[in-house]
Structure formats: structure tokens, C-alpha cells
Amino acid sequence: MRAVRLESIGSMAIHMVEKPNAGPGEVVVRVLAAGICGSDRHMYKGEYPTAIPVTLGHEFCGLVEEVGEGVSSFVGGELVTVDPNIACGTCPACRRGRPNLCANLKAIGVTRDGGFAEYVAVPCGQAFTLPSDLDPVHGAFCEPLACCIHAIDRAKIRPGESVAILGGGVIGLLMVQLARLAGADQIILITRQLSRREAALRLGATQAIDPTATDVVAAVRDLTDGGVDVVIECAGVPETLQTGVQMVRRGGAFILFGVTPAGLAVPVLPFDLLVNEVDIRPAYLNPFTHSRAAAMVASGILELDSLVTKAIGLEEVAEVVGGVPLPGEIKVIVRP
């Protein structure tokens, strides 16, 4: 079969490799759609811990083609989404109900072969059934959506509150929709690209601000009478980390979601955090939220089609992951 392999930092290529077999407790999934994530680009650059060599691709949907020994939850032919994050279940974090902080965490498409391939073998417990008539492209959104749901859980948004979302990529635009569903009265999307600001307004944002055209902290504070209840940082760059904290009202929450390169330091002002009691809450991965994401995608409650910029084949994956995102790009879907 064909698979796109990360061979070394900064080097990806498509190869012919042996098709996986379903081991005990596993299923083999024929990949129908896989999303390219910003984390894939971080892994390509060596900015996120990754096994090398490995087949990337942790956001994918496909059909169960082979069922391994001891698997009773699948018979074959089911359309599934896969939670890529495999916790050990026995370390202290797992025993405390925090599988995203597992000391022995393994991840499909990160530390074991993933979905930028024609087939992938996964533990059966990581697969969640979707309606058979669902568009597989929608199914590929389950993984990033599950991570967003965890961030919304951490944000504890209450009806009538205000939310600022920093970053207008696919994550930011999913957050806009989730914040709206959570009951936020005011949703401010902050991003440089006009097309993304326009998309945010269509998807439920009440305001969309270009941070290069104004003092964005002053603008947000003016719109919200002193600061928003919740800031969700989705860009993972030093500038938004610093300005985001300054947008939060006294006693509000700052949700750290965007992935910054490992080792990058960002200066903060501890005195301001102290006297304003700004609550900084990181939101990492998708603990117990993948099934909720699958249910939301199956329900059709979210607008996903407008988030897809284009679909590509496996032959183009290395170029897209290793290249600079095109202006207006939101989500690129791989169709093996």
C-alpha cells in the first residue's frame, strides 16, 4: 500500500509499504479521509515530539476492513472515526481520570503509523462508529473537534458570557461554533486574514478583528467593558499568548490551546496575573471527548463543509505539510 512517511526532520515522502494486518484486539481501517493538522507541520519541523520514521496523520475516518482476534465490537464494514491517543490506563494520571496526561501515552500518527496511508491498524477501543451515510470528510473532523470540546469544557463558558478566540484557522472556527452553542453572548474572533474573519461572522462570531489594524487589546476591552470572560488562544504564537492574557477581565479565564514549538519561552507579568486573578487553563488533547465529537458530527449541528479548503491525494501530502499554508487555507483533506 502507499503511505506518506516522515523519514527525518524536514523530510517526508510517499512509499510503498506492507499493508498492516489486524493483530489481537485491533481493526484495520481503510482510510477514506484524513485531515492535515497544524501539529503535523510542527512534527515535520521537529517542534513536537514524534517517533521517526513514522506515517503521520491523526485525524482520519474510514471503513473497518479487517477485524482481529478477540474483537467483538466490530464485524467489518463500519464507518469509524479513530481517537489517536492511546493511554496506558495504569499510570498515576490515568488512575486519576486524566488520560491525556498519561505518562506512557502513545498516539496514532505521532508515535505509531497513522492515517496518511491507504490502511491503518488501530486498537478496537480507539474506533467509534459513525452513521454509514455520513460524509467521511466530516468524520475526519472528529479528532480536532474532540480537542476543541475539551477546551470548551475547561473554559466553563456560561450563557451570556463573552469569549475572545485568537486564531482563525480550523480550530478557531470550530471554537466559534462551540462557544455559540455553549451560550456565549459575545464572540470575538481575532485573526489577520479577511476571509477567515468573514467566515467567523457567518459561523456565529459577533465581531471579527484584524489585529494588525488596531490595538487589539484596547478594542476587545472597549467592546466588553473591561475584558472578556474567556480567552481561547488557538494560534500558538508568542504575540497571541501575551495579548490574550491582557484581554481577560479580572477573574476571567485564559485557555491555552494553540501548540507552540517545544522549548519556546514567552514572558509574562506575574504581578498582573496575581492582582487580576486570571485563571490560566491549558487544554491538551481529548480526554473522554471523542465520542461526544462523533455524536456532534453525526448530528449535523456544525458547519464543516465551508471549513474544507481543498482535497488532495497522498502524492501531495509531503508538499502541503512541508510548505507554507496558502492564504485563505483552513483545512486540507487527504483522500487516499
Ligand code: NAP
Second form
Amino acid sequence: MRAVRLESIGSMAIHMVEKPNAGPGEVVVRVLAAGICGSDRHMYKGEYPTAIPVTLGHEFCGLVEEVGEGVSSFVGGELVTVDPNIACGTCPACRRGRPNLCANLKAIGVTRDGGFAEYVAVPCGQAFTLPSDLDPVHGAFCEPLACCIHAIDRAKIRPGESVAILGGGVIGLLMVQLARLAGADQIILITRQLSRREAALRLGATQAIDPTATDVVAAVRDLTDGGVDVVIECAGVPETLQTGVQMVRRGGAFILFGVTPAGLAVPVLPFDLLVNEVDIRPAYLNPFTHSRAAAMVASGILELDSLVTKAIGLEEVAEVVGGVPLPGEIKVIVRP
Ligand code: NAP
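Counterpart to the form predicted alone, namely the form predicted in complex with this ligand:
Expanding to the full complex; the earlier chain stays at the top.
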């Protein structure tokens, strides 16, 4: 079968490899749609730890093709979404109910072969059934959505609150929709590209700001009477970390979601964080949220089609992951 492999930092290519078999407790999924994520680009550049060589692709949806020994939850033919993050269940973090902080975390498409391939073998407990008539492209959104749901849980948005979201990629545009569903009264999306600001306004943002055209901290403070209740940082760049913590109201929450390169330091002003009691809450991965994401996607409550800006075959994956995002690009979907 064909698979797109990360061979070393900065080197990715399509290869013919053995089709995987379903081991005990596993299912083999025929991949119908897989999303390219900002994290894939981080892995390609060596900014996020991964096993090498490995087939990337951790946001995917497909049909159960083969069922391994001891699997009773699938018979074959089901449309499934896969939670890529495999916690050990026995380390101190897992035993405290924090599987996303598992000391032995493995991840499909990161530390074991993933979905930029025709087939992928996964532990059956990672697969969640979707309605058979669901568009598999929508199914590919379950993984990023599950991470966003965890961030929204951490944000504890209450009806009537104000939320600022920095970064208008697919994550920021999913957060806009989730903040609206959580009852936020004011949702401010901050991103540089006009097309994304327009998309955010269509998806439920009440205001959209270009951070290059104005003093964004002053603008948000003006719009929110001194500061926003919740900031969700979804860009992962030093500038948005620095401006984001400054636009939180006194006693408000800053949700750290964007991935900055490992080892990168960002200066902050601890005095300001202290006297304003800015509540900094990182949100990492998708603990216990994948089934909720699958249910939301299945319900059709989210607008996903307009987030897909390109569909490609496996042959083009290396070029897209290794390149810079094109202007206007939101989500690229791979159809193996
Ligand atoms: P993305 O497509 O790269 O979107 C991030 C966007 O932020 C950029 O495209 C850019 O859009 C915007 N941006 C960059 N600099 C900015 C600035 N100075 N001010 C405002 N906006 C700026 O990535 P994504 O897929 O949406 O993911 C967002 C982040 O979440 C990534 O870092 C990803 O790795 C991370 N992530 C985290 C988790 C988790 O569990 N915590 C899970 C999934 C993804 P413009 O060009 O419009 O400014």
C-alpha cells in the first residue's frame, strides 16, 4: 500500500510499504479522509517530538476493514473516527485520571504509523463509530475538535461572557463555533488574513480584528470594558502569547492551546500576571473528549465544509506538509 513517511527532520516521501494486519485487540482502518494539521508541520520541522521513520496523519476517518483477535466491538464495515492518543492506563498521571499527561503516551501518526496511508492498524479502543452515511471528511474533524472541546472545558465559558481567540486557522474557527455554542456573548477573533476574519464572522464571531492594523490589546480592552473574560491562544507564536495575556480582564482566564516550538522562551511580565491574577490554563490534547467530538460532528451542528480549502491525494502530502500554508488555506484534507 502507499504511505507518506517522515524519514528524517525535513524529509518526507511517499513509499510502497506492507499493508498492516490487525494484531490482537486491533482493527485495520481503510482511510477515507485525513486532515493535515499544524502539528504535522511542527513534526516535519523537528519542533514537536516524534518517532522517525513514521507515517504521519493523526486526524483520520475510515472504514473498519479487518478485525483482530479478541475484538468484539467491531465486525467490519463500520465508519470510524480514531482517537490517536494511546495512554498506558497505569502511570501516575493515568491513575489520576489525566491520560493526556500519560508518561508513556503513544500517538498514532506521531510515534506509530498513522493515517497518511491507505490503511492503518489501531487498537480497537481508540476507534469510535460514526453514522454510516456521514461524510468521512467531517469525520476527519473529530480529532482537532476533541482537542478544542478540552480547551473549552478548561475555559469554563459561562453564558454571557466575552472570549477572544487568537489565530484564525482551523482550530481558531472551530473554537469560535464552540464558544458560541457555550453561550459566549462576545467572541473576538484576531488573525491577520481577511478571508479568515470574514469566515469567523460568518461562523459566529461578533468582531474580527487584524492585529497588524491596530494595537490589538487596546482594541480588545476597548471592546470589552477593560479586558476579556477568556482568551484562547490558537496561533502558537510569541506575539500572540504576549498580547493574549495582556487582553485578559483582571481575574480572567488565558487558555494556552497553540504549540510553540519546544525550547522557545517567551518573555512575560510576572508582576502583571500576579496583580491581575491572570489564570493561565494550558489545554493539551483530548482527554475523554473524542466521543463528544464524534457526537457533535454526527449531529451536524458545526459548519465544517467551509473550513476545507483543498483536497489532495497521498502524492501531494509531502509537498503540503513541507511547504508553508498558502494564503487562504484553512484545512487540507487527504483522500487516500
Ligand atoms: P494554523 O492553521 O497554523 O493557524 C494558526 C494561525 O494563527 C495562522 O495560520 C495565522 O493566521 C495565525 N497567526 C499567526 N501569527 C499571528 C499573529 N501574530 N496574530 C494573530 N494570528 C496569528 O494552525 P491550526 O491548525 O489552526 O492550529 C493552531 C495551533 O494549535 C497550532 O499551533 C497547533 O499546533 C495547535 N494545536 C494544539 C493542540 C492542543 O492540544 N493544544 C491540538 C491541535 C493543534 P493568519 O495568517 O490569519 O494570521
